[in-house]
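In the form predicted alone, a lone chain appears below as structure tokens.
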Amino acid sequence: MKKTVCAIIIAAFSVCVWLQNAGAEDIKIGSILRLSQGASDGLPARRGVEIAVKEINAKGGIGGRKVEVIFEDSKDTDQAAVAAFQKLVSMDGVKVVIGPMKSSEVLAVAPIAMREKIVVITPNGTSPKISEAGEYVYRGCSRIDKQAEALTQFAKDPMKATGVAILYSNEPYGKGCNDLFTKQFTALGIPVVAVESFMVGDRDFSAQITKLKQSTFDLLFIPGYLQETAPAIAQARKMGIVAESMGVYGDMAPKYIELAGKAAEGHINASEYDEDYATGKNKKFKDAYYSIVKADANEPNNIMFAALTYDAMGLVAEAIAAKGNSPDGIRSYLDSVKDFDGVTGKLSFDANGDVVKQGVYIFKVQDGKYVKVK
């Protein structure tokens, strides 16, 4: 009988440690970055995501529980990238994914999101397309129509622009930007007079520049990635086009800078982040991102998608700290801040799970560095 009574004793304590252990257990956050194809901006992207859960994790978790991310490459494929969603919520359990990058991964996931009802916070995917993705979706930058209004507005005026060539990355966000921008430089009264196009993974843009220089223009817009961008400006200059040019998010980086050489001087292009925003909390940021990418001399530089990832982690933590660990209450979170205090700005999300923040800023490459003009 007694043996009888101390095996129930021990079962039940066993019970309890068990329990207590497994409300403990870490809370899963699920992120597909461009960890391979495109690693000069995901792994800066990874760096922003875990600055933030070595935070969390120091001021005790949440909740008393340590903060887990998962990462996963989305290979620059809408296939890779739904396989890596699939695979987080199957077997991983998470109930939130920072990611994809890309416009047409986010909208490969999107239907599984809603599906499963997970929550998907993309830090840079642009497509308006995303707006209409479902109440599950949200994105943490400014729409390309933004990037596109603010831009075109900048070469009206203070450029005076009065004729713009494009040459454009022939792939979903490099032919948006040309479809969108040519629509906003002609409501500007800026007459686009010709356009080419590339492929992703073109090193050689003689053809497309020597066509190209058969019209006269005082801009060249080269919205596509730094990979591409970059060698397509110094060919320009090479062969010698002297229009001011111009990119689109993908070319704020050093790397770009690295890559075009001199030809990257003057160029414009837009930004979602500010390095000198007079917060406690972004020093505290900036200070953690250098110092990692000062400790490898292979570690790529790029900033601003660590500041974007930074914010997103920021938001899911607060989100499940006072919702809870469930896709409904990170929403209803994300549905009602006002005014998060984010490294890019004071954050609050509109209806289509937009942000809303401060806007766009316009940087311009001067003496080999970006400096902020707008």
Contents of the next structure:
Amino acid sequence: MKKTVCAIIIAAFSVCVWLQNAGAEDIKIGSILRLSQGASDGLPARRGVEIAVKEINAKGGIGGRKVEVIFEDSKDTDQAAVAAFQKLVSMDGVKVVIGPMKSSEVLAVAPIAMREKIVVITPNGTSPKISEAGEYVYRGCSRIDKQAEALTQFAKDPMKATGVAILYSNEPYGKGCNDLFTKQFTALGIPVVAVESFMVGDRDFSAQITKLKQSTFDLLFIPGYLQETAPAIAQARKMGIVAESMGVYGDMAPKYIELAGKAAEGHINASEYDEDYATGKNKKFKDAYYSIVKADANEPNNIMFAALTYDAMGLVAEAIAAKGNSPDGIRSYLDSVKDFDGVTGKLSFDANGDVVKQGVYIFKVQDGKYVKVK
Amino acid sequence: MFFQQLVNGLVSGCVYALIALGYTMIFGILGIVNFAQGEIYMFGAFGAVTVYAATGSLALAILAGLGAACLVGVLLERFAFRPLRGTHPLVPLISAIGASILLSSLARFFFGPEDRPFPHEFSAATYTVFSAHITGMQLTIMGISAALMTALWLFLTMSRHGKAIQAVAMDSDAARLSGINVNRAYVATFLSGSALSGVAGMLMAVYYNATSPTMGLLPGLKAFSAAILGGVGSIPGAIIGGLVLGVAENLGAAYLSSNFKDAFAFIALVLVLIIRPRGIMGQRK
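Could the form predicted in complex with the partner chain be shown next, to go alongside the form predicted alone?
Below, the chain from earlier opens the complete complex, with every other chain and molecule after it.
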């Protein structure tokens, strides 16, 4: 008797499992984002993926199968990003991963992605090295040198800068920007007259600014993350520096203006995303994102990071719909896609897996708001 | 530029000194290092920022900041240190590190991961002294720090509670035998130490215009070094240590390289300890 009951239960269970496998199993997609350290950038990125997934599933998923995204935390270390990647590939069996967000993490993950033949799309790793990381590695934002070109050109014309002082964040990102921008400023005939640096976590920049004040310059360039760059410009203004200010992607957030206050006025920086990009898709995305931000006072607000992952997720969904959920299918779609209708522009990929689109936007802070100037 | 850098150094030194006083008082009386001192500083800042944002009243904000810092300090004493009294000194040290992680995680949970600006911008009046520009805010920081240090000295030497603290610091058993409530002295120590750190946190919330769950980490570490530099357990030592550290890192950044600004603080620490292992004002035991 007992044996029969057991047999029936086991049989029923097997049928369930079989049915589940045969039926509409969810399509699993991995995502490695900055969910604890750097969560002010990582949470918006997560929302971008979630908004895209919600839209896809509301339309019935991909080929009748729902999409499920498994999020992992990169904890801002390469080791954690690699561990997360291995877990996603071996435990969850994902074929494509959106993330990681930092260049060093992307470069750490890339060799494993190549070995396992898993597609990686980084939404905002800007290092030029990612171009050579392998044919399974794609990126959805412009390389840092494109950004540098756009900003330094803008400094020459229309800003007509004659001397620049650099105050950089002393970690790979800020230091890389310092080296690259110094080269480009010099190439354009704008001399770099003074260079100082600060550490991540610093809130007192008075020593560096006092030193900068010994030189004459009409442009102050502060590459780094807004947690430092916003108080830095605020202190520079308080200490009487009147030069124009310029920053990199990290400053492109309402938080920057909130933290820097009046000192943010006139700040120039570059962005991958234009909120006023006039497509129906962008309007829907914006509404969805801001309704999430408004619902929770502690929700960090940075629509650029959400837009980048939203497009990455949209591309992945299209790729799977067109070529099936296999790494090589996704690759062949990404390699051949032309003018994908994304919220960050019309997207295609070049032979290195870098996104091709209309270019980098330049924004300026006017009356407490970022206004597109180019 | 020298005077300007000196002023910059004195301002950050005042903040290190205020936090270092908390370290040194707690070490003096309990013989333990309270590594959660930086988190008390952080809670002081958050108390003031959230209440100011809600009510717009500076008086209420200051009260809230003080209250939050003191509450955290007293809770630490009651739950992280008192149950471990009499154990090996490493045990409360670990407990303090754990409390520090817990407190910054709690802050991230309640206040979110992002930096918060202070909801009000204070006037940016500047005064020129010896070719150095000093802002009203910098003067306020130095003034309040000096006033608090004087108040602390008066409290410790003039009041009954202060004398009790000193007695317990010298010999807790003898103090107990002569009728001093030792537990009350411990609580008074944590209260005054936390209040000083809380004030430092509030001043910095306004000065740097950025309050975040991790803001206490680096100032906490530097203040700890300041306390050691000045001679741990010595009140004037903590003040001198804080100022020396602040000035050393600013002058180092100014005349050597700002790449190593934090390193100069610790180089100063190592140099002093090599020449004078007990710290500038430390007592020979």
